[in-house]
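Only one chain is included here, represented as structure tokens and corresponding to the form predicted on its own.
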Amino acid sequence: MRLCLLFLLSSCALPTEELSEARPGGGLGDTAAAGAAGDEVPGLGAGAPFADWPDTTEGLTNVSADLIEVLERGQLAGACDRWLASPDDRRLKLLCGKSMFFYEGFGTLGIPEALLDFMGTEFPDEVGRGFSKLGLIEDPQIPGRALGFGPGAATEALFGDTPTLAMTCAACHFGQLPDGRYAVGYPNLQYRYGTHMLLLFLAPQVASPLYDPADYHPDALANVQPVIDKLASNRLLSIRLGIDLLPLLGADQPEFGLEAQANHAKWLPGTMDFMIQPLPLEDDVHTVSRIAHLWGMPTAEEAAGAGMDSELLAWTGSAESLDDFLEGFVLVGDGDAHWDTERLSPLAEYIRSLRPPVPLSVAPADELERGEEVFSSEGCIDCHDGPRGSGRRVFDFEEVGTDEALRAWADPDLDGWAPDGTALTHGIKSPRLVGLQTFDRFLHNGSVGSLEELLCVDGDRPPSAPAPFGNQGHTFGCDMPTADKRALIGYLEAH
């Protein structure tokens, strides 16, 4: 019994970037530690590109140790209807956008609802309720279901359509910080996306009486072995899964070849290739991207004022604006056509309002001042001189020296165009430098584990893994005195 799994083109790929892919560090964009406007941290300069920017959150809670508070204590339900009734109320518009961020699937291709909920409830020891052991956060309103899933396109099967759940923005861009707070816009670097997809694909196969492990890649099986063992040892559980998925009989099975399975098993938490089987698009090249943060995106006006050709979103800088990206995402995911830029505007405006969490502690003022001096004197600002410490242009991989597998993303022939006609850069963007104190993966592929490792504080990095997992390059600053490195790290982590 082979049952259908339809996976959406995950919004894990929302077009933002993280730590430096050009020179090390960078002004972490906010003299107020990227927190509440007006609360300056001593020692942080107020000049561009690190000046604070207006707080446009309208008092919404986007960072808190209280999950219910982050979910606005039930106000997200019906928020879009309330905004449509009062279209001039900006706070209601942001609440609508926040509701969309967490719960709107836009009718894109999704995962069978019965399968997702079964796996999220029946394996608390193996994957956690709501896949919490895979880095997702259980929805307090829907036990066993993770935050970050909303209605997807129905699946056509033998007995009629069956509902699916598509990933929303929150699946990859919301999570729990190392200090225990929850934060919207956080790159969920704990999310084991590859393992999650393997589980959802392999579980129905294991439950089938025709299951033969020889048909699947051994690395993929090893990655989800605890779930396989439980299904194999509990026949009643396997039967229940089969019964739950009976409505999917006759539905199409997406391709998920052995090579793609093996690649999923290799990805570190917080990393993925989102143009690979079993997703709808396959670009025939294995690349790895780290989930991006959504804090402090430049407005079109800021980008123009900084002399940027566009908002330069995505790791490659190919996305010219957030509005264009969101509308294109819905189209690529085969979502409902009525989701045009106007209807998506609450989501876009909400994302643009997101600010990094205020650090719970910062370095002493003299260290911050020294770090700011190093940032300028050692040339970090040369490549991080845009809004919030972002770059103002796209860099060639030769300039940075990092793993260049991403050069061929969506374009293995390097002819300059993606399948949808988008012009590609074949380069790498210097990302915005805000919220770095919350990260434990750096560079575009997540191959470096700390700012200390990035700046070679304890010596050279360990030998690089093969592409696309290489940790080479971006050694700018590695030859600085250790004291300067420490001061720079303190400066970076203060934003």
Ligand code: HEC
The other form holds:
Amino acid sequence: MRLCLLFLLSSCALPTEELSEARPGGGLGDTAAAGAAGDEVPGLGAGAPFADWPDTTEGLTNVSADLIEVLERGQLAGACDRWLASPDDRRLKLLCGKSMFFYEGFGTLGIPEALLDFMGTEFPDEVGRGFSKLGLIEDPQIPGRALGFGPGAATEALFGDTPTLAMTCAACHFGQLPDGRYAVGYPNLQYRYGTHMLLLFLAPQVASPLYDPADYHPDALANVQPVIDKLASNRLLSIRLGIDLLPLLGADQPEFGLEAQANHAKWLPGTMDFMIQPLPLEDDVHTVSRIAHLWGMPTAEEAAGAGMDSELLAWTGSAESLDDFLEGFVLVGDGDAHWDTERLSPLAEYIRSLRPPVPLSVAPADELERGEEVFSSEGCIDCHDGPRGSGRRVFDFEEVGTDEALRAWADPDLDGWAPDGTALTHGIKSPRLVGLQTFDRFLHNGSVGSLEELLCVDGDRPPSAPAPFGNQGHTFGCDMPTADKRALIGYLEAH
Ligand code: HEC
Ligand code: HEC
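Previous: the form predicted on its own; requested now: the form predicted in complex with ligand HEC:
Okay, now the whole complex, with that chain kicking things off.
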């Protein structure tokens, strides 16, 4: 049973003896994967995880310093209608998928529009217009509104029939790179999601005449102090916020306990726990996940050809395919059930077309060659030999040594099942190693700040914080000569 849970249901079809032979100790090892078709597929065998792959973008602009260009110069509006009128036009299909990526809320739970727009326009110094100081990007077409929000559900139980805005994929999977370019598929490592949530919850409370700071967690209040100060010193602003939110009067507040508030205040930008109040799914464990990069996702054929049991999505590798993941996203968000795989297919196809930003500078050829050799000789290739340097199986936390709080994600009693019936792995996948030159947060919990730190260029990583924030583990390569580390970093940053 444990084997099935560890490696998703599909591997349960294998006879048990075959599994235990695959790796002494009982887990399904990489030898099982290597024995499959992987080595026969050109470009995906050991040694060529970074082989180029077909460009399927249809000329869409997904990385550019020009935001208007990334938004396809207005062509996203109505793109799905145009595609439905010409269903064989793949470029239109991708444009439709891209418009969903930026603007479709899928009828999932939303935030009252009036609150979001008030906060996004009235605090330019504290949070920026469109929350730009919290790492979101203001929509050039709707001043004060961040990209990454679309019409949400009429969540009657919570907010009556007030219009709401739900997060779209773009809130977390789009952003501005440190080099200034905007990129779709970038894990928005600037997005201070925890602070954003606290702000949207606390601002209406602070503006209320009944506000008593003793009712809230001090760390949460400190996290949004500049906004509290402004509301306290500007009565008129508080009154206007109160008037804007009048339609919500008497609506039930989502529950947001003190512990959950404190946790929101602790998350680094680009990291979060979704299964926590005030969201409706509480799994009773505090885990932290860095937003995933969506670049270079494998197709189902590619994953199978590389000997992977599934597409191994999410940090735990529990999501078997992008289609499953997307349907799950809509379901978990309590969205409209009519968003089935077929209706979601433009979005899935668009996401599969995303490529990492082309590096602005690349190490000299001899350095890259040395880096490639080190990638093999240091054993990186043992666990990063799938498409784009991803692993081909799920690893036990013991094998990698990183913070293991995530083991209990959605599953505090560790019985292997999430509330929605998904089989969980209790393990960790090794992510695709592309686009890394744009990251300043590594590992699943974002606890490591650079590749230099990951490879201990300046010595061992000093311990950072207790679980789920620990930065221990994955010390592969840490005892190499510095020159080899530099060459390896150059190689990793070239993809
Ligand atoms: C509030 C932020 C947020 C929003 C909004 C969001 N995601 Fe994510 N996404 C994450 C985080 C965090 C992870 C990593 C979760 C984990 O694995 O623990 C993730 C992981 C993923 C993955 C797994 C990628 C991989 O290689 O393992 C996919 C695919 C994905 N998201 C697609 C989407 C799509 C499509 C949407 C819009 C429908 C979306 N996400 C909306 C934060 C977000
Ligand atoms: C035993 C398997 C294993 C070996 C060997 C290994 N890795 Fe990993 N690698 C992983 C896993 C699993 C993760 C995810 C760990 C986590 O986030 O907790 C990972 C994460 C990473 C990341 C972080 C990516 C991101 O998006 O944050 C980088 C970079 C990386 N590995 C590079 C390397 C290099 C370079 C080597 C060789 C020096 C190497 N790995 C050796 C399994 C391995």
